Amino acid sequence: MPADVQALFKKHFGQAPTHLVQAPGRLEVLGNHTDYNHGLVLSVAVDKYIFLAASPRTDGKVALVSSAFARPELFSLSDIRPDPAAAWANYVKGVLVQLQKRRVNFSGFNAAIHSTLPMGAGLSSSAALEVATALAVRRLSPFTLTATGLGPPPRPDPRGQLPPLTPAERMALAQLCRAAENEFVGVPCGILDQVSSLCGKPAQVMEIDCAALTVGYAPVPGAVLVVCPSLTQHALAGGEYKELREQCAAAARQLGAKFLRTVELKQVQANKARLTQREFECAHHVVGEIARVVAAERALRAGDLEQFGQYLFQSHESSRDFLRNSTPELDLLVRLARHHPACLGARLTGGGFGGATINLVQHHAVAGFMAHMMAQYEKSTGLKMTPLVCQVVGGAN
């Protein structure tokens, strides 16, 4: 909560910041590994934040501190390194070797962060921080950053408010925060994760489009979203997404594409011959996966809230059976889910091999559904598993 980080803040540095931003979390809809296959995505911002305070310092040094972290993490900005001992810091880090590299002019500070993100869950707390830490230095060094790179910089109000960003500044500081995590964190990550947290809208669901770099807009399905936590590992930067990415690109060589948004599925029948086996699975879960999401966005402007859950449904089998990023835990999340009658869709959401389920509930049975979440799958596993109910929110400011 944002009282949290600025009584965080005031302890560790004895002063009240000068600024505060938030970033949303973000819930991966339909689309599951189709973003960095220039694919298409439907996703929401969701009430779960990144909360960073901060306030400037004039010897060059960064000072972080977070709610989750007992230590605290002190770097100066010329000499910016990861480091293994805080690997929850090189998010941030990664985002301010980004914008030195866009020669963006700015002074050293001290932030404060908290978090009412699950880490591991599979909402993208990750991206959340960068978008946060990416904002935050707007504030205390205004810029303006375009496709091509920097802007006059915006003037502040007779208040000393910024303006808010433009659609184009959002899609700019979404590629330089998935350029963090790629090059810093080494996390192969497509850009789906940050033009959430920057792009979303209250009650609306986006629509990205990971080739054209642009986000339309849906009303959000009349029925409630529920994240179910397997409560087991999410760690991306192991090698499991890096080996997703590569039998992606390597189908789409043989295929003759760049990438695999351009490859229709009976191409990826017809030429099963050309492909090992991992590459024929990869491509067919995500040119599955993408026609799923066009098929669903029609759904989703007629109201067919049964066939848009039918297709939450589908995603889920093809991670599991063609992608392989699926878990025990999280077919058992699955399978509960559809059970109850109030469940119109579920799948796992995200990067997969542990993280969290999303389901599509009918309003009226909402509290039934969630006890018997709770009930089934610490029955099953032993796991006390709290779902979350998330609203959908609008973008990081």
Ligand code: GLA
Second form
Amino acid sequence: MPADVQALFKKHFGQAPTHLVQAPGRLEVLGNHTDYNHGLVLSVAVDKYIFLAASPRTDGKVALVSSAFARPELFSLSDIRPDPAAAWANYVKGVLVQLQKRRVNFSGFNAAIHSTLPMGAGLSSSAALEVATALAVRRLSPFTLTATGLGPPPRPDPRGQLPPLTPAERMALAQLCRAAENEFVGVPCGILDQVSSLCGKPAQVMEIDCAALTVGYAPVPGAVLVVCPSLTQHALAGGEYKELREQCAAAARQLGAKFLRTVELKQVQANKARLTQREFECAHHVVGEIARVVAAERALRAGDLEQFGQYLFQSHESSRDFLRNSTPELDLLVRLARHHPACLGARLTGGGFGGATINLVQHHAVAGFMAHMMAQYEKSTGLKMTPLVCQVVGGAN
Ligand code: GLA
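Switching forms now, from the form predicted on its own to the form predicted together with the ligand, please provide the structure.
Following is the full complex, with the preceding chain placed first.
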């Protein structure tokens, strides 16, 4: 909550902060591992946030304190390095390095960070922290990022408010934050998480075209989005994610394409012999998944919830059998969801190899669905899991 982060700031730095920003987490609705293949994804920003309160300092240093970690972090803007003992601060530092690279002029600051985003639940707290950092610096030292560099800085109105970010500025900020994660944190993620945190709209699903870098919007399905964390490992920095990226890139090369986005399923099938088994499987998933996103968008616009939900189930099967980034726990969660009559669709969401499932559940039966999932998951695994209901909110500001 904003009050929590303000209190944390005051407790640590002895005064009230001058600025407060918030960046939401995101939920990948459909389009698994399509973003870095320049494909299409459906996603939403959700009502769980990173809050960041900040005030300027004059000594060129940055002091960070987080409600989730005991040790504060202090570093100089002239010497930003990763600190293995405070990996959480790397998301902030990575963004500051990218701002410096683009010659944004900013000074040091104090910042307090508080999150209502559960870590490891597949809601991308990392992208939200990156986005919150970039927006905090924009408040402290206003700048305008364009696709090619820097524009004239925005002017605050008489009340000191900056003009809202344009869609183009939001996209440029998303690219900066992704670069921070790729280069400083060392996670080779695509652009889904950062775009989702920046470009969300209340009650709208984003249709992100990761090649054109554009975002379209469609009304959210008339059902409730419930996240079920598997409570098992979710380590994007581990080798698995990178390995999938490499397999997809190799498959595209073999098929004579720059990215799998421009490949069709019949082409993958016809050229099976030229691909290794893993390249074939990954290409099969990605190409099929992009087609599924197109079909699902159509179902969404037609208000055909049942069909939309079927695409979610199909996506899970494709991730499980072809991309092979599911786990026994994620498969179990999808199976349990499928057995509940009010569940319209369910699939693993995000990177995979642990993390969470997204479930599309009829309004009238949400409480019953959640109770069923908790009881059955505990019965099978011994793990006490609490599902989260997600509301679809607007992007960071
Ligand atoms: C993670 C990455 C995203 C995307 C998803 C899978 O969340 O950060 O860029 O690749 O996995 O769709």
